[in-house]
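Encoded as structure tokens, the following chain is the form predicted alone, with no partner shown.
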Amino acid sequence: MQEDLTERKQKALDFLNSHLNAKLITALNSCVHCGLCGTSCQYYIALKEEKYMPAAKVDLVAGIYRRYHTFAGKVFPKLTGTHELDDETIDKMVDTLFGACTMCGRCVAHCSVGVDIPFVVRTGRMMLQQMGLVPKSIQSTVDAALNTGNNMAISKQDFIDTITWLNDDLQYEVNDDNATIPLNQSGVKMLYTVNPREPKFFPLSISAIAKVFYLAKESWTLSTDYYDITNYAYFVGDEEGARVITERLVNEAIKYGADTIILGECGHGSRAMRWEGPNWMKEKYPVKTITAVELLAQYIRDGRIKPDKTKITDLVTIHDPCNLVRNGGVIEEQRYIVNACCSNFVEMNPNREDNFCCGGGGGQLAMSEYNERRMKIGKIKADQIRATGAKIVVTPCHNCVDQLNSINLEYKLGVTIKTIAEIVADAL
């Protein structure tokens, strides 16, 4: 068993080394501990332990390439803040990178010298994968994704059950018999793609976006195979399984001949599909891709729905998923939408880049492990949305939206969680 485990540490040493580009040297290098970071951290804000500071990850790793790669770290490791890869710090890097960090980067921004702490955390994750050392429970639905096409492992009868459903409400909805949620169908423009917790937990978001397709006459098809936008893999560092789940959809696009995979509601998902998967591939995409956020909002510039918002009079406010505005630049768009959509809406303080993250983010959401950490973190989101007044918290992802709910329990906030979807199709 131990030589197992020493076996599994030299994959790690060796992944480790095969990775040193000139990205990973600086940013291992550096960190001038001037402590700001702490100051944008909501696990170091809320928790107050200085093992959780964005610099203390940083140096988690950096420690141990600095013990094996650098010559003053090999001759004199305890004069240089080296790092042994040892069962001691191997536990330090479980608690922290995956306990202790959504890889919001909202640290980034707030570092005096600009360190990638997100990349140098995932690069961290990266090398636990390689020893088998991911949290079991994030795992889980890593190997249900490469299994069965969806992490929530929903069969593929199930799934044709719940759309099969939907289909009827949807009729009676728009008062149309011939309304329909198409399911493999060919020959159309639009892929569009889900997270697995709408057709298990939140139904009535696929109701919303096929209401807003019927009324903008959209050509779009859903796969009962490939539908999953999520990608946990990027998160526990599975780079090929990452690369697994990207491909799936967009040989999906290709087989219905679709020339659009529309990204749906889930931060992650977008950032992971449209901006690190053709890395994965090796090459670009075949096809475009854009969030179901830009597609709703052109279709309101484009005159093809026509919300009223003198439907929505109760304040609403907007939730920033940190992967789809920080790191992924959609950030106007749900706010054009809203204002279009709602008679009262008010900011977050702070809101867009600045934004703090729900907490759900960096596969917490799926850690069961630290749970009770997550929610400890959750009370800065629910403070802000308190200071709002607000209603209704609009966010475009679904995984904010179940870490959201979570905080309108635990913290009695009173108010309504929804998709933009869903308040488009409210206000139609």
Given for the second form:
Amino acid sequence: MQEDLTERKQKALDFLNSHLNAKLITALNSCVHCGLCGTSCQYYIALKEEKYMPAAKVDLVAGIYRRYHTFAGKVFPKLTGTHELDDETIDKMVDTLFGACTMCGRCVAHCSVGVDIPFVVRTGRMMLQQMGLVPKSIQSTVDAALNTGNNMAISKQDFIDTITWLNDDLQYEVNDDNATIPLNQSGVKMLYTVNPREPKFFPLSISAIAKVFYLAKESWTLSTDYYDITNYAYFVGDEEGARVITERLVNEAIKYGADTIILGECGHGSRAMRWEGPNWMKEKYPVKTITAVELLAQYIRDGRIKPDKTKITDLVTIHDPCNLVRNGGVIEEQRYIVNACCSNFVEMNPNREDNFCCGGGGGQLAMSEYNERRMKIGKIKADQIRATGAKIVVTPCHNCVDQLNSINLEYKLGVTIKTIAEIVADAL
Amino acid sequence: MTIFHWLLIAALVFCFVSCLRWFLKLIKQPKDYADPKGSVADGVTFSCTKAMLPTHKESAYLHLPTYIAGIIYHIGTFTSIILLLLQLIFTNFMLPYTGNCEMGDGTSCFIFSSNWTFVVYLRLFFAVALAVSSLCGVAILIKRFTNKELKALSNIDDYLSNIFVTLFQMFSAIVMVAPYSTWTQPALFIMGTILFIYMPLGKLRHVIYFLSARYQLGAFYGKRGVWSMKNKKH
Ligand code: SF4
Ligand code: SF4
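Next block, the form predicted together with its partner chain, ref. the form predicted alone:
In what comes next, the whole complex appears, and the chain from above leads the way.
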């Protein structure tokens, strides 16, 4: 057993060694320990412990790097505060890299130097993954996605039943017996992807997008085999698993002749698919990708749908999902949509790429081990929402929806959380 | 040339070669296959300009005294390094030109004025400026010793680096005050030698990695269309 662990540690060190490119070398060497990043991180702000400072998270991995890859670290390990990859370091890594970082990236632009902190955190998670030390709850989510095609292990029949029921609902809603939610349809222009939370817990968000597509006369389909936009393998640092999940969606689009994959309302899924996926596959995609938010904004701009903003008069605010906004560049589109669909809109402060994470990112929602911490850091978002006085919070991410629903209850905010598709459908 | 000149030159060569070695490792960027939404060049420009202003970074506007002290300290360091290099090249640097300084007799002058008053004032200016920047270094050091979070984050190298750089600036200031003393310049050269030998070992390496970090940061946000010089909201 001891030998097994030693071998696994070596595997993690070999992994670090093989991934030392210009980007990682930079990130591991540039923190100057100025300590000014604490006030940008929700964990430190909410929990006020040094171990939650972004720099402390970076230092866990950078300390290992210094120990095994620098002259001073090898000869005078104490001088530069290096870390042996021992049990104590590993325990700290699991606790803070998995349990105390949403990989939101808020600290990055505010860091004195510009250290890519979540990139280092992800590297640490990858090393833990090499050692088989991913928290069980999130690992089971990844396993479900790899083994069944979706992270909630929804059976194909259950998915078809849900969509059939939603189909009836759509026909009633748009008063057209020919309206349909296409399944496995070939020769379409677009393949739509969803977060499995939608068929499982929030089917009305599928109804909402179906209504929008119907009115926009879009050519689209859902696949019953691979429709899951989420990619938790990305968060656990399993690059091969992440590649498999990505490749499935690309192949599915090709199978149905679609030239575009619509990335459903899931922040990290969109990021993984749009920005990381091509690098896991080591090639440019043969298909295009567009987020649902960008597509809906385009529909409104082109006049393909005409929302009536007088239908929604309650004060509305937007929560910006970190992976879609700060890490994905979809910033103004949701504002354009909400302004077109609602008569009263107020910004949260701070907002856009400076926004605080909801607290559920980085796989936190899938790690029940850290629920208590997650709810504590959620207070920052709760305070932000309360300060706006809004009645409706719109966010283009189902993970954020889940976390916002939790903090809505916990902090008694009394707001309604909606996705972008839902708010658009309400205004049509 | 004294033994102190040669020691300093050896340290500089060692430091330069080490920095060059790291720098070369940073040139080849990993290939990014994702289609861009924005411009890498625009993002990098933003990263190296506006994004560094105190209006844009919480590490600056939420910690203004530390930020200002840090900026002054870094300006002091670079100024001291430039002054040191000039003293290494020009034997009579910072002495007014009196006409005795002839090329080929083993001495050389960094001739900018034969006006005694001007040179004295200039030296005084550098001395005061470097004294202020050294004090900033001392303040940062005290903060590192006394602030709970910072202390937890710090290792021996953090303290040593701060001490070496601060002493280096102090010696630089002293040379400006007393250029004729027999010990001031040798002391500065010894301090410079220690600093340049130490630099490749610890966090002072960030002189190279800082630039690379700003590039990576700008490239990331630029490509994804998050940062742009044209964005009025920035
Ligand atoms: S990425 Fe987010 S959660 Fe992680 S250290 Fe930075 S600010 Fe904190
Ligand atoms: S602000 Fe940046 S450089 Fe300073 S301690 Fe934090 S991560 Fe390191």
